[in-house]
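The chain below stands alone, shown as structure tokens; this is the form predicted alone.
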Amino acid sequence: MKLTGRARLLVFFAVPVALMSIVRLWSGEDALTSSDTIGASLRLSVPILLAGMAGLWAERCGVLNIGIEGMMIFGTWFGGWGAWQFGPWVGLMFAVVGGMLGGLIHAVATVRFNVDQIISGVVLNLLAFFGVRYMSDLAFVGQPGGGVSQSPPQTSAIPRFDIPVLSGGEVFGWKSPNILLNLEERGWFFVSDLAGILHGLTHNLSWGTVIGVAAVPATFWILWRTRIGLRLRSSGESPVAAETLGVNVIRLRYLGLLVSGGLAGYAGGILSIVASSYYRQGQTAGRGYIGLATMIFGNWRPVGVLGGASLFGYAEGVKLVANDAISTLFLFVALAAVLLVVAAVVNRNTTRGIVTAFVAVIAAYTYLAIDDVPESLTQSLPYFATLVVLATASQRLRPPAMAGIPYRRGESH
């Protein structure tokens, strides 16, 4: 029996949680699904998610955006400066504007002058890296707490909150119970793990994080449920056909890159305002490139990008909160690979079955043979996880047909 879309989504969520619960009970590593780990994973996922969404908007309108890293750097700098001068909310607005400035530069170069899109993105990254250092020398040097590599700290922070009843929030001064934390502490199979995940997603939330996550449903609704979204996607699939129907492809590509830059800038603002209290050089740490990887993993779809960003964020969260539990993740990989082998046998996919069986054997051996994972390997865990997922998902990917191909109005291609 073929599952519906919602049923398939439910299975894809429930099965990993059940496997993680088995691993937790077997190993005694409660931190694998604790609310602390999930909360850290959420905070670490959001900048990656927004970078992936920035790439999605750009490539859906037909333009490769290698410059997401540079747009994020602009976002961190302008966000840090704005938060220092005017407060965190204004700082986030400045971060968006800074990212849109990078998006406009990329749009003028690639859409107006047809500069090679990869070259334009690389140049934008270099411009952002060296440009913000020059601006820091002008704006931050000599200020209390500031310097050529960082801004003075912001004087206030964006408020945080808990969801009432679920996570112990307040309702008109009444302190509500914390149902999810109570269930998490029971240690039950599946139920406590699910409660820990939900508690981590509803406890100590920043409004800046909530707005960032809201970009996923907003992007889906705009691009797949509105007329302008259909036109924008058509400019990435077949700009010549769109032009014959009266669609202004050039204008839509400018729009797509401005939105892309704004999302990347907001991701940078999250790093300098929400995750930290000041701008610091190197704050993006390559997250723009990881965002591109999650966009590819997500098959240029918002929900897929969310899944890829969550995977990367969880790997980072485990490394940050429960570094000792990293070795148990190999057991999870082994169990998941065994299930995939069974699925491959049922579907008579011999190649996939052999590959996943090999992965299961290697993961099981690693779990049994290694007690402490070296720190040098734990640092690379998130990047390795992203690489593995991209390698396994590559056969089902479908990018926009004309992404990266220059377009000139009135010409056939």
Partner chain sequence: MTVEGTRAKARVPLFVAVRLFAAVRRSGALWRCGVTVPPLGWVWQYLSMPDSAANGSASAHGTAPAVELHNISKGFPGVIANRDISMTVERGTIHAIVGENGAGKSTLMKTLYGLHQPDSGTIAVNGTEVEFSSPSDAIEAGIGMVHQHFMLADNLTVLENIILGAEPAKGGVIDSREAARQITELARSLGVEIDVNSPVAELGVGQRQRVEILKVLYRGAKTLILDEPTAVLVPQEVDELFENLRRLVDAGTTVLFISHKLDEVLAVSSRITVIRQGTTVGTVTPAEVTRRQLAEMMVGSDLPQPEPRTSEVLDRVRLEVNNLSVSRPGRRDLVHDVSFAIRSGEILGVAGVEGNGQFELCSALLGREHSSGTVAIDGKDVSHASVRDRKNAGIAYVPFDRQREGLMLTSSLWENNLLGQEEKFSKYGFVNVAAARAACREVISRFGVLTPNEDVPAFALSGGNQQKLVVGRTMSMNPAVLLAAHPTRGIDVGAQAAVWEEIRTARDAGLAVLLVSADLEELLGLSDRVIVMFEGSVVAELSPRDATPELLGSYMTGAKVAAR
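Numbering follows the first chain given and starts at 1. For the two forms, the rigid core is made up of the largest set of C-alpha atoms that agree within 1.5 Å on superposition. Source: prediction; values computed, not measured. First, how it differs from the form predicted in complex with its partner chain.
- Relative to the superposed rigid core, the position of the CA of V345 differs between the two forms by 2 Å or more.
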The other form holds:
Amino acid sequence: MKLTGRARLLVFFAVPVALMSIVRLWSGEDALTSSDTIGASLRLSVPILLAGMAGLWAERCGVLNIGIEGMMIFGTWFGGWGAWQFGPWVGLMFAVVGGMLGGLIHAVATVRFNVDQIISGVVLNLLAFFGVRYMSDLAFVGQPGGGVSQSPPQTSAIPRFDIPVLSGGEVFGWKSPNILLNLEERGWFFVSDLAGILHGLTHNLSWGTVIGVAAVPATFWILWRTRIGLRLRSSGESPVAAETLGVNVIRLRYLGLLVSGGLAGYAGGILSIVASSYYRQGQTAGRGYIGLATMIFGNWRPVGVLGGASLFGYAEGVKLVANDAISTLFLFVALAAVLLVVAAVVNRNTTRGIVTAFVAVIAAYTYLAIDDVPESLTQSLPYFATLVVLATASQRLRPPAMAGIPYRRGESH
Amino acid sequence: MTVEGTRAKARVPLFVAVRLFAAVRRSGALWRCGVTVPPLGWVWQYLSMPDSAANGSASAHGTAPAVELHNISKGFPGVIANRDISMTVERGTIHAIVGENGAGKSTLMKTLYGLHQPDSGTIAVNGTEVEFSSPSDAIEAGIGMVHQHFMLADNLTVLENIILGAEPAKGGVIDSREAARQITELARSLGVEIDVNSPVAELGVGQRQRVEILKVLYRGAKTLILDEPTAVLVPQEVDELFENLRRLVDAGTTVLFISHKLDEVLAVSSRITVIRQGTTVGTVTPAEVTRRQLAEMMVGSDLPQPEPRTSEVLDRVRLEVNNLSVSRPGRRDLVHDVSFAIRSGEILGVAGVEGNGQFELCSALLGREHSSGTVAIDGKDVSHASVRDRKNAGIAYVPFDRQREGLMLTSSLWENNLLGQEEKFSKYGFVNVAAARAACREVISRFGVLTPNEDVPAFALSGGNQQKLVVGRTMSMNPAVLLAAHPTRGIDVGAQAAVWEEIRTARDAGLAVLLVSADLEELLGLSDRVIVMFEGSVVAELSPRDATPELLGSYMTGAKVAAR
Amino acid sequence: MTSKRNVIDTLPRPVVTLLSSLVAVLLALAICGVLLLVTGKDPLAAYRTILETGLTGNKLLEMLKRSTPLMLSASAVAIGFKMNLFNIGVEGQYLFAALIAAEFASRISAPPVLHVLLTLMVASAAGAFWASIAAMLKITRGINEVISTIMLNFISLSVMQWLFDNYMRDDSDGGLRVTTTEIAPSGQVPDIVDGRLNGMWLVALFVVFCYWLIVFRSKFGFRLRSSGLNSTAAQTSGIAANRMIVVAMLLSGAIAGLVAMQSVVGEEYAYGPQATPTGFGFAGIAVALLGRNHPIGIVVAAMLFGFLDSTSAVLQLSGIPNSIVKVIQAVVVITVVIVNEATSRYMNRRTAEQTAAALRTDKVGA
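Next block: the form predicted in complex with its partner chain, after the form predicted alone:
Then the entire complex follows, led off by the chain already shown.
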């Protein structure tokens, strides 16, 4: 049973939605597919998504980037400072520049001086953490509402909008109907769930978020369709071959790391400008590492990263909007696993059948046995999921072949 | 565009004719004498002459050769890799460069390809002196190189690998359709077919090599450097490769062919340059020399060859291998159902083209690779034992690749010598440094390792001295069974004889040796029996007395299969 | 320039190494000086303040005290480095170990010395346990330890929070205490200098000594280093790669388990999310790099970091943000790794040339 094209898309999108719908009707947790939850999930996904893209750009050009967290920290600080001083748009630009500064440091250390890429990343994280503290000391201490770990609040924000017709946005002063919300409120099986999800994605959108999501198609197009993209990927796959063909690996690695830093910085900017209205120490809360996890989860492909970031963002969104609903996710997992068992039986794949059946039983038991999942444990979901993916699907993962291996011009011959 | 250019320029005879024509016209002499320029028909007749004739007249008429090297020298810290190399490569020919491993062939070709710059000397391409600061300069001058280890990105597609660095693009966006069209056309002219969208990871070795050649041709190369192209190929693939190369040469391309396989060189090339110890020995044509003479030019003076010496083979079986197989899911067995026994005082030679399972056989015997079948050392079954247990049972190994499998390059010699013997030189769990150093000094003096002392890091030694250390370390463990893979690879003649002598002495003292070697003379001279491996299986077992290199060669290439 | 090259050429390798580290530290100070200058502070005044306050008796004791967790953490990281294993998970390992050990110590009663010894052993075991997860993932599923230890750091934090909130928090005070139950006096490690230097400092020194003994002198250490230098060659010579990974990871985790013990058994006598210091896992990486994984280097580097840390309070009083101290530390590590890289390249070339030269003279002599 091999699926292709549309059928595949259907299975990957419609089946989960239908399952969600069943779970919602069963448990009565309307929050699972409500537009509020989805909206929150989107907002929470974007920084993770961008961090994952930052990792993707770096590793595609051949440099491991443990320093995403640090670059994001630079982004939150510079973004927060810029937005406080000059308004949110300039703030976002500062965030990008701040992240690029981090990318540049990483590039100089790893590409120019051949420092171990992991070491450089770890040290960059330390430098960013303490560096912005020093700068906060100078810039924010003594300002109203500011301090060593926090910037004064920003006075204006990035505008938000609803998409007309679908989610009731305004067009030239005309208030369009809000079709999706209308459908969502009916509580119909599947239709309302779908409407809820779409409404969450089309309503109360910040331009900052939209630009962030646009990084996915942009990344795909640049890396897989353009000349510079091919050369950049070749620097991560086989720098020696690339160099012999006249590709300037060193320059492309600089470029890749600058883009990586810029994306991470933007992710930080989202946190300090879009998701809140001030810079705060620790705002990144390990999202750089979750980004790294989504990059692995997404098999170093933009769409995969999007999938991983959505998943982690959704888990966070549910937790934020309706923490009680978390336990129903186990029901979802159980049902999904049952479906996979059926698929495995059809395909006569015994091992997979047994494994998924086991998962189904565990998930169902957990759902029945536990009323509420301790929040402290749900926090580690992305990290746990990444380890599970690595442990079970590592043969299918295709990381760039030479990521992590320092390259010196002309020395590998 | 590139492709069109290639083909136009590739027509060397045409090119020559046009230049000739132009020269005659420029001189004006013919006009003055009232002689008309020869009719076009004459030109066409010239063009349709066979290549050799065209080339002959090309040089006669002063057209520059494809590549000229004058007094090229290149040194690396502590070694001189090339010194005073001069050679001339005529256009539209297959020109072979032969020499032993480490003679400096690859260094020379890297110089020509701009991967590094010569310390002195000049390079001329088509009569113009050039300086290559990077491979892209060389590519620009029409020189392309196919490396011994393919330079392909596995995760990229065939198309991406080929166009990389010379992508057809509109406004920075790759025009994949155009690229696919060009590549398909180019492949057709070579006489091969290839799916441009499959990832390189899914291709076999022969196909990968074709991608490499296409990659170079795609860039409009008129001179092709092939670094040991046949080392990785099976015989049929070698034939196909040679067929492709002949097509290319017919189309006017020049091929520089690096090899140490003399039969191939004699078969395919029109001129042969021999390199020894970093310098050119001479250039000959295949007609002038015999295989033996060529080999002597390569090695210098008389070919050293271990004198066959009869030994007393005892009845005691020291290594017994039964039905050993190394399998990989979904692929042919790397080692297939191999059985043999080596007695005390016996050397069993393993002949075979590299990559036919010898490496995996040794790995399996060593316990480093999972295998089925049984292995017994001195009657003790070690089929499921770990590497360490097998070593304790008496097995020792001279590795195929000393740097990868045998040495810690940044560590001192004494620590390198200690590796694998740390049990012997430890007391209460702590290393006895003084004893370990003394042991290393002994290896150094007994095997003539050239080094100031035992504190020098291994990377500072030349390849030959590293090899002597590795061999010395292995022999000093007093093994019961020795697996020796290319024990004299890359070491000088004197040391070679010393290593042979060591192996023989140990053999005479009752050691059982499995000798893997690419050097057939060494194999025949040392071994008491020879088995031939082809595609993972043992295809023949011979006595060195009635095994000629020619006979071995036909077994090794699968041309002949003996019933065992 | 040439004469300078020649002087360096004659120096023995350890001296060059030492000099290069010194150069790196000075370079870092210069970079941070520029940073201070740009941000309107007087770098000379700042450095003078650091030196003047740091070199007083009490501050020197504080330096030693602050070096305790750094030495431990750096040794834990260095064991991994020595066989090319990157244990980024020291952070998660030591915090997990601190919680478990504190809880354990508060629940048992034992005679004074034994009580402490048992607690330290439990801490080591807990650290080793947490590290063993990464080792197992590596040898059974081939998961890179860098990724797994990063993930495990976060998982460790959640597991600890859950354990602490639900089972190990001391609620006797009406929920006001945010620590585990206080450890009885028999389980407390006394100070060497009252209030200034705790006995755990000696334990840390002892651990560094053991690190030296095991890694640089023992048969096991030789195998460990060989695996790090060339895993294929090590395996070929009979060293079981997987076993080495597990043992090295366990040792690293065991040492990591002790990192926060100065706080748990020497200062706070309990574990608490606020009370127990964090960040030493990453600082340990920095110290190991600065000390080049060498025991003496680690001790010196830990003291340097401790020295800088000890001055930060006074620095703040004199108008210079004390966060500059941490910035200096981070920049030092960056310059050190860059200078290390350059130096080892230079030294390798020099060694190759000198060896070749020595052989030439030998031949002439013969």
